[in-house]
Every structure is written in structure tokens, then in C-alpha cells.
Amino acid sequence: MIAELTTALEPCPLPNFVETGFIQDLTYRALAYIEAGFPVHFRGTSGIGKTTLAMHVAGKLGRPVVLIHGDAEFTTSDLVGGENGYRMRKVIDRFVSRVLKVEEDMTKRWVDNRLTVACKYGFTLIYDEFTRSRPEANNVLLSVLQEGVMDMPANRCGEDNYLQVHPDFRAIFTSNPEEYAGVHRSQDALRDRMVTMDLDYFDEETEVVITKAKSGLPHKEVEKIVKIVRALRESGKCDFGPTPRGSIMIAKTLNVLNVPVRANNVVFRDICQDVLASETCRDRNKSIQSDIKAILDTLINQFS
């Protein structure tokens, strides 16, 4: 049991986490769905804070957290468990002084993996980027989420073939939109068992407060950076809209270098170009990159 429990994280407040009205509303709704008995699925673009929000909501539930990151190589056993090594038993009998009797036997050792641990002890499961795992690996979740029962492998020594899910078990999922590379289309049956909350970009106030908390830059400096990032996103010229992560990268780097947010500062301009041109154009199309850099030059002059 001790080995199993080491896979769980103790819930605690996240460092530098900020709660604007926007975040509070998302958290309130997510907790309401969970309280009503429905798993929650945060779906949205990379970099908008899905995992951080999932950890925040899980912390509000007050139960230990089990974290799983989706992986294309996962099989059901990576979620449920499997036979991992052997357990040896040796008995030495010296009851008769002149006779040495030794008995040895070896049995396969079953180890529960994280989904089983969460279901058994009533922990909160965060399945991050669950669509990166193949649908057949996730099939075990269907009965867990609907009937509250986990179908266990028949070779699980000394245990029942079915595990009754603990009543305190809760589940939070995250995923990117399905058009992203490296993800699988999830089963309709699985998505039907959860409430999907599509996360768009945060409002400006939230982006400013998050960037300030993560970078340590003064509020007015951060406001300028966020305005540049948001205006570039809204320009409609990007392959991928820049996320709050771009604002945080710029702000933290400026803080480390002690560089001001000024249009006439070459280092500031170069950092914006490095972070935002690469984040918004990912196929190395020189024509698009050139257009993005030109737009950035205009926005930097406008807002800083």
C-alpha cells in the first residue's frame, strides 16, 4: 500500500496562482459539475493554462491527486497495473537439530498503476492530454466513469476481477483540440461521460495578472507586453495565436536581464521577435514569418 500511495500528490495551493473573476467563474462551474457526479474535461489550445486550472480545481476538492500524462505508447496495463517482477519466499526449518529443511517458492508480483490507485482510495485523477493515449488504452475508463466499477485483469493474484470505485473518486481531464498533431480522436462514449468545458483565451485582466505573478515585472510593464501579444493574436495573420505563455516568456526574460519595455530598446524588440515569431508560425514559412515580424514592429511601436 505504501508503494501505491507514493504515486499521489498532496493537494496544496499552487505558487503564484491568481484568481480573477474569470478564473473564479471557471472554477465554480467545474466544481459544480464534479459535485453533481460528472468528470470535467478542459479542452483548449496549448499554453492557455488547462493543466494549471485542473490542478487548482483538484486542490479545491481536498483529496490526494493522481496525475497521468497521456502517451501514445500507453496500454491498459499502464493505467490499471501489471505483473512487475517476482516475490520470493524462503522458509528454513531447523526444528530437528540434525535436519535442515528449506522451502522456497516464487510468485509473480502485481503492482497497481495510477488509475487503480485513484479508484481504490478515492483520490482525484487528473488525466492530462488524455487524447494522446490510444482510445483502446482508455476503454477501461468507460465503466469507471459510468458504473463505478473497474474491470481488472484475471491474473491479478488474490484479488477480485472487479474493483468497486471509491465514492470519493473524482476525475478531471485535459486535451488539445483534435486537429493538433499527435492526438487521437477519443471515443464518443467516453466524451459522453464527461462535461467538456472549452477554454478560450483569458480576458486581458487575467492575462496581465498571471503574467505579472509569474514574472515579477511591474504592472504597467506587463500591460504593454500583454497588449502586444493580444493584438498579434487578434490580427488574424498567425498560424497559431500567441498564448499567455508567450507573454510570460517575454516578461520573465526581461526581468532576468533587467531590460525595460521600451520600443527603442533593441533587446526588448529582439526578445519579442524571438518568442512570438516562432510561437505563431511553426512551419518555418519565411514569408509568413516576415509578415509576423512586420506586424510585431508596428505593435511594439504602438504599445510601448
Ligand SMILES: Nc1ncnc2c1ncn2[C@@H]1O[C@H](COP(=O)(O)OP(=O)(O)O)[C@@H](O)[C@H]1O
Contents of the next structure:
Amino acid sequence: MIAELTTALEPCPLPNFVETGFIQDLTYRALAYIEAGFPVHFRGTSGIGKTTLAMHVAGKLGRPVVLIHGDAEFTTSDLVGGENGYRMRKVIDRFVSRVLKVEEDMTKRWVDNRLTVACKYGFTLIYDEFTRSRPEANNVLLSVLQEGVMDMPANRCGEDNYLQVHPDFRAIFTSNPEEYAGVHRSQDALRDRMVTMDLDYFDEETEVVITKAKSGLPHKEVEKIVKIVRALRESGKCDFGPTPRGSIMIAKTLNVLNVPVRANNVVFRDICQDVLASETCRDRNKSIQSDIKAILDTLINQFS
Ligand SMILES: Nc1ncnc2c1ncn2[C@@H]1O[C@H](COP(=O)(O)OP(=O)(O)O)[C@@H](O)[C@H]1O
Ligand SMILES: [Mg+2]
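The form predicted alone done, now the form predicted together with this ligand:
All chains and molecules follow, beginning with the one already shown.
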């Protein structure tokens, strides 16, 4: 019971959540797919707002939320549960000196894991970065999403080998595009069972409002930062386009240091270079990085 209590989050509005028309449209459609019985999958580059949107949509459903982060080390029992409640009991025989007897008390205790908890009680599952887990570990989700049944490992003391999924169970997935290193190709069969919404970068207004809400910097200052970040993104020269996370990092740091967004401020220029030149390069490729630094120099002069 303790495991169950500790794994669910109460649905509540996110602090500083920004809801512009752009976000409302996404939320509206996602809720419609879920209502129609389809799990939703937010796909997009890191920093684009997938996890935050998933939490927001889950909050609207009003059920407790269970959060799982995909992990290459996962096995099915990490999702479903397992007999991982072994206890070790050390018995020291005090009558025979220097002899240490260790007796293992192999009490099997079934421990429900998060997916099981969500399916059993009809909670909302957010499976963040689900493609990071190996496809075999995620197989258990196929019948959960298709037939509303979850296969449980055999030998659970006296319990059924399958679990009927609660009618209120809902699922929201997120993933990064598949070309990302270290991300397994998501199984087509699993993806077939969900509606994939490809997230684009926020529109400019949304990016400004989010950066402002997260940093506390004045609107005018934030506008300039966002213009620099967006122009670098649109230059097409980066391995990875800088994300709204880049705008937020710069704005928050400037706020901490009380440094103005001015082209003639060396600290401001250095912070932009630190945050953006590294984030946008795949490796420490010197020639690409120096190209980006040069572009950034021009953009900083142009917009601030
Ligand atoms: N609608 C929003 N309102 C406020 N902040 C947001 C919103 N969307 C994203 N953010 C912020 O942008 C950053 C990146 O979002 P995140 O959800 O972590 O992206 P991802 O999961 O795609 O990597 C975070 O700091 C997050 O708090
Ligand atoms: Mg995320």
C-alpha cells in the first residue's frame, strides 16, 4: 500500500503555467483524443515543452497522475511490479564466537509498480520519454492499450495472471524524435495505438510569455532574448535548434546577476554564447561552433 501511495501525484494546476492560444489549441485537441479513447503521444525535440504539456493535460483530466520516465535499464517488472520485496535477515549466533550465520529470509512480497497502480485504480499515466526504454520492456503496454487487459507475471500469491484495466485509466506519452542518440525506435505496434502529435516550437508570443513567467525579467528585455534565440534557430546552421529552454536559461541568469540585455554588455554576450553555442552543437566541433558564435555575435548586435 505504501508503494501505491507514494507513486501517484494529485492533479493540480502547474505554477507559472502559461496558456496562450497556441497551447490552448494543443490542449483542446489532446483532450479530445483522450476523450475519444486514444492515448496521446507528444513528440518533439528536448526543451519544446512536452513534459509540461503532458502534466497540464493530465491535470485537466482530474485523476491522480502516475509519472514514469523511460529508461534503457527498465525491464517489464520495473513497470508492472515484481517480487522485489526480499528481506535479508541476519542472525548472529552468539553462542559460537566468531561464527557469523546469515540466514536469508526470502519472503516474497508482491510490489505493485507504477503502471499497475495506474491501471488498477484508473489513474492517468504519463510515460515520459517512453522510447528510452527498450521495446521489450514496453510490450506489456500493447494489451493494456488495445484490450484493456494487463498481463501480470505468473506466481503472484493467489492472484490472477491478468488485470482488468480500470475504465478511467488514461495514458499520455512523450518522446524525442528518433534520430536522437540513445533513443530506441519506438515500436510501430505501440505507436499505432496512440495519436502522435508532433510539437513545433512555440510561436513567438508564447515563447516570450513563458520566458517572462519563468525568469521574472521585464517584457522588453525578454523580447530581445527571444528574438536572438529564434533567429539563431531559424538560421539553419545549428545541429540542434536552440529551444525555449535556452531563452529561459539566459533570462533567469541575467535576472540573478541583474545584467541588462545590451549588446555592449560583455557579461550578457558571454552568457548568450555559453548557453547557445554549446546547446546547438552535437559535438565540440570547433568549426561549427565558431560559425555559430559568429552568427550569434551578429544577432546580439542586431536585437539588443
Ligand atoms: N506552457 C508552459 N508554461 C510555462 N512554462 C513552460 C510551458 N511549456 C514549457 N515550459 C517550460 O519550458 C521548459 C521546457 O519544457 P519541458 O516540458 O521540460 O520540455 P521537454 O519535455 O519537451 O524537454 C521548462 O522549463 C518548462 O517549465
Ligand atoms: Mg521532458
